[in-house]
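A single chain, nothing else alongside it, follows as structure tokens in the form predicted alone.
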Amino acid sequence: MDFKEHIRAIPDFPKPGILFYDISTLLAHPTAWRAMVEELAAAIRPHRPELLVGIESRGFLVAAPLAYALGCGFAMVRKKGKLPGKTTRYTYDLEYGTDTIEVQDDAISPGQRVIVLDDLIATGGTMRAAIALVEQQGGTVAAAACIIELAFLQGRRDLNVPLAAMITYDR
């Protein structure tokens, strides 16, 4: 299946100048969407996961039916303040300024095999942030995926995990 299809692609959102990769029509198509999960699955199975860790939202919407399809756990990583209880956070460099994102302090298990999955890589700073988390926790990542990588923007070259994506663009 060409899932290229299955994705819209909006310019000039957020803001003048971008191309954003919608995946709302890939979610929208039951056939595409199935078949996304299945072949993410397919991809990050020899990894042998015991927690899918998603990304703050729309790594919520793919890591969660992954985590349902291989039976292992999930977990959100979240803006800071949007999660309930103790959490342990990790702030990182934007191109201009900082974020900080967190986890739930009991969400992940010391030396428990993760995957952090995203919609979207693009620059891979949220990434590689998110994979910080889950070693800071104590938590093996052994590998990261994504629908979509936009491989113009070099973002899986500094992270130090294996990426699937299931979709690129070079532009």
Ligand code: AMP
Given for the second form:
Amino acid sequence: MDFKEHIRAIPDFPKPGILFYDISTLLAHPTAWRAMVEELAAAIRPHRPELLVGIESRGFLVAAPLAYALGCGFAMVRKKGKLPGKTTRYTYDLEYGTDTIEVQDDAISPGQRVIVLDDLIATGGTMRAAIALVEQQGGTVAAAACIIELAFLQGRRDLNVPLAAMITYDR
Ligand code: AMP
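Given the form predicted alone above, I would also like to look at the protein as it appears in the form predicted together with this ligand.
Complete assembly follows, chain above in first position.
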């Protein structure tokens, strides 16, 4: 299956100069979405995850069906202020300013084998931050995975874990 046929590229969203890769069309196509989940499952299964962590918000759409398929737990990394109860935050640098993500304190057990998932990796800043947060909580991050990798931005280069990407754009 050519998954690229199921991804819609929208120019100048959310701001001028950004080519936004919209996975809505993939999610809306039952056969393509099932095939994508199965391909991701095959890629991450060898890492023997116990817990899948999804990054808000499209990472939830990727991690939740995979956790169900693989029989793993699922946990959320969210933007600050959205999770109830005790949480731990991690602040990271953006091109302009900073961003803060958080996880619930009881979401990750020490030594638990975790895979972090998002829809897309661009510069890798979001994925790096989520991995750092999971590690800070005592999790062992076995791998990261995503549907789309913008390889020309070299986000993979600065990850400290292997990255599985199902679709790659080279420019
Ligand atoms: P980055 O931290 O630069 O790797 O950006 C990755 C995060 O931003 C992911 O959560 C993506 O959902 C989102 N993102 C960045 N660039 C794009 C893009 N061109 N199309 C869709 N989502 C994007």
